[in-house]
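Shown here is one chain on its own, the form predicted alone, set out as structure tokens.
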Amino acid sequence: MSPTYPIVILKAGREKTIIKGHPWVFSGAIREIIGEPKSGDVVCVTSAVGEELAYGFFNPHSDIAIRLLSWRTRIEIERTFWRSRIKDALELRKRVVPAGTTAFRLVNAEGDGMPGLIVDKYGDYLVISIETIGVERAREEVIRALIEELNPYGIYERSGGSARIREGLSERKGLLYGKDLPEKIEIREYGLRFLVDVMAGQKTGFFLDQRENRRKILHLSNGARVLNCFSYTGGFSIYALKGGANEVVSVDVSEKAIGMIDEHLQMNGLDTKQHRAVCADVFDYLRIDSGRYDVICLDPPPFARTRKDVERALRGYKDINRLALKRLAPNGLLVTFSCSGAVDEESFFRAVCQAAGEAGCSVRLLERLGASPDHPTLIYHPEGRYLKGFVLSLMESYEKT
């Protein structure tokens, strides 16, 4: 027998985005609730005239009141549901993850029909992050489904951050299943070797979303002097040297992260003499550095985690790009990113354009960049496309009057 769910009725006209495929229902769109759903329960969403539209996890304490799991099709949320969704996600990765790559995102929340669940695969280990109350309540079923489908050596949880706090959940870290993780897991990406600290590193240990953009840097770096800002453990730096860069300078505020770059150079048979590591604040470094670079990569941490941070974040993006543009050699390339989900692509682009004007530069847009294809997003869910990037070419510099 199909389960009976509480019903959430939308206000008139508020069903349009749901019909198109947007995966969120905001609290302000709700007219009436029939039943008494608790946080994390599945509810049926209907139009104002009673047409069944979708099913999703309910949270009365969040602005995003419902995160949708299915459109039109009635579902039952138990282990077979999770196993089916995880199996579908794995099949997609088999198509889009390149050969010679052992680390990738297996589950990308809404993009894989599992809102609030992130699963990254590092070799034979999985790292999961649970960000919503609905997945939190299904945690044991999710873990069992992952074990059955992937048979990993171990599963480590890193559930935390502002999204989890907004859902009313506390932070949680630790081994959930299997063998203890090694201090560092070795992974391969397009055949290049890296070490990942999944217990204490940034995100789940490595910036998997930048894989294709790192490969882009490889093709842009032949014979170039490259500056990698916010370098972390040197992903872009390794690709630049592999691509034939004459010199790479890596700048990051974390001494521990900078210290791992030499290990990565040696693991990949690259000349350490062609690399220089600088432990410094990137803003400060760009203000005092007098060098000129053929390629500059800017991959800062998120400047805006919520809407209220956007204005300040845009000032930060403008400033850091202005400083970087001033350090470009003639015909140099700037590869610049924002990973702030609260900052949309066009706002970020405007900030970069303002930076060019303040730097006294004429620049050309060569390409727009995004996350690797193992980070799928729904086409009507622009909020899911958090990683935005541009490849810019310096056409000329001029003295401002």
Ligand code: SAH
Second form
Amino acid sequence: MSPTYPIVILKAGREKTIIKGHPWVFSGAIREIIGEPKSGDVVCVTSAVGEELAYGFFNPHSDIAIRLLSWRTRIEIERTFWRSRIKDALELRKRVVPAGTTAFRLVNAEGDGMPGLIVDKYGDYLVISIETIGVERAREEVIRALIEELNPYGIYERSGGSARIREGLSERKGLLYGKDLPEKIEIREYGLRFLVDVMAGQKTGFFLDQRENRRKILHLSNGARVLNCFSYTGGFSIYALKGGANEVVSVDVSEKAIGMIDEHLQMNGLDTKQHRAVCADVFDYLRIDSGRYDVICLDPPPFARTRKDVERALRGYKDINRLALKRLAPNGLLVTFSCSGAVDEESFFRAVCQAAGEAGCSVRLLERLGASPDHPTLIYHPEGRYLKGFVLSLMESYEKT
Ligand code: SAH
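Having displayed the form predicted alone, please output the structure of the form predicted together with this ligand.
All chains and molecules follow, beginning with the one already shown.
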């Protein structure tokens, strides 16, 4: 028998985005709740006239009151649900993850029909991040389904961050399955070798979303002098040198991250003499550096995590892009990113245009970039497309700097 769920009735007109396929119901869209759902229970969402629209995890303490798991089809949240969704997620990765690559995002939350769950695969290990109360309550089934489908050596948990706190959950970290975890896991990306510190590295240890963009830098770097700002453990720098860059400078404020770059150079048979690591704040560095670069990559951390930070974040993007544009050599390329979920692509683009204006440069747009395809997003869920980027080319500078 299919389960009966508490019913959440929407206000008139608020069903439209749900019918299209947006995965969130905001608390303000709810007219009435029938039954007494607790945090993390599955509820059935209906329109104001009682039409059954979708099913999802309920959280009365969040602005996002329901995160949808299924549209129209009544589901049972037990092991077969997680197993079949994880199986589908894996099928997609088999198609989109390139050869020579052993690390990828296996589960991208809403984009894989599993809101609140992130799973990254690093070689034979999985790193999971649980961001919502709904998945938190299903954690045992999720872990069992991952073991059954993937048979990993180990599963490590890195659940933290602001999303989890907004859901009323505290940080959780540690080995969930398997005996021991190497201090650093070796992975390959397009045949290039990297070490990932899943226990103490940033996010789940590596920025898998940038894989295709790192590959892009490889193709843009032949013979170039490259500046990689916010380099972390040198992802873009390694690709640039592999692509024939003459010289690469990596700048990051984290000594620990910068400290791993030499090892990455050596593991990939690259010449350490062509690379220089600088441990500094990028804003300061760009103000004092007098170098000129053929390619500059800007991949800052999120400047805005919520809507109220957006104004300040946009000023940050404008400043940093202005400073970078001023360091470009004639015909230089700027590859610039924003990974702030709260900043949409057009606002980010406007900030970059203002930066060009203030820098006194005429700039061309060559390409728009996003996250690699193992980070799928629902078409009606723009909030999921947090990573935006542009490849820009300097046409001329009006000002001498
Ligand atoms: N491009 C990287 C990922 C960058 S993540 C890759 O492909 O792997 C953002 C990085 O910015 C982190 O390593 C963080 O240490 C660094 N960072 C944050 N604020 C900074 C600042 N003000 N100056 C320099 N680095 C900063």
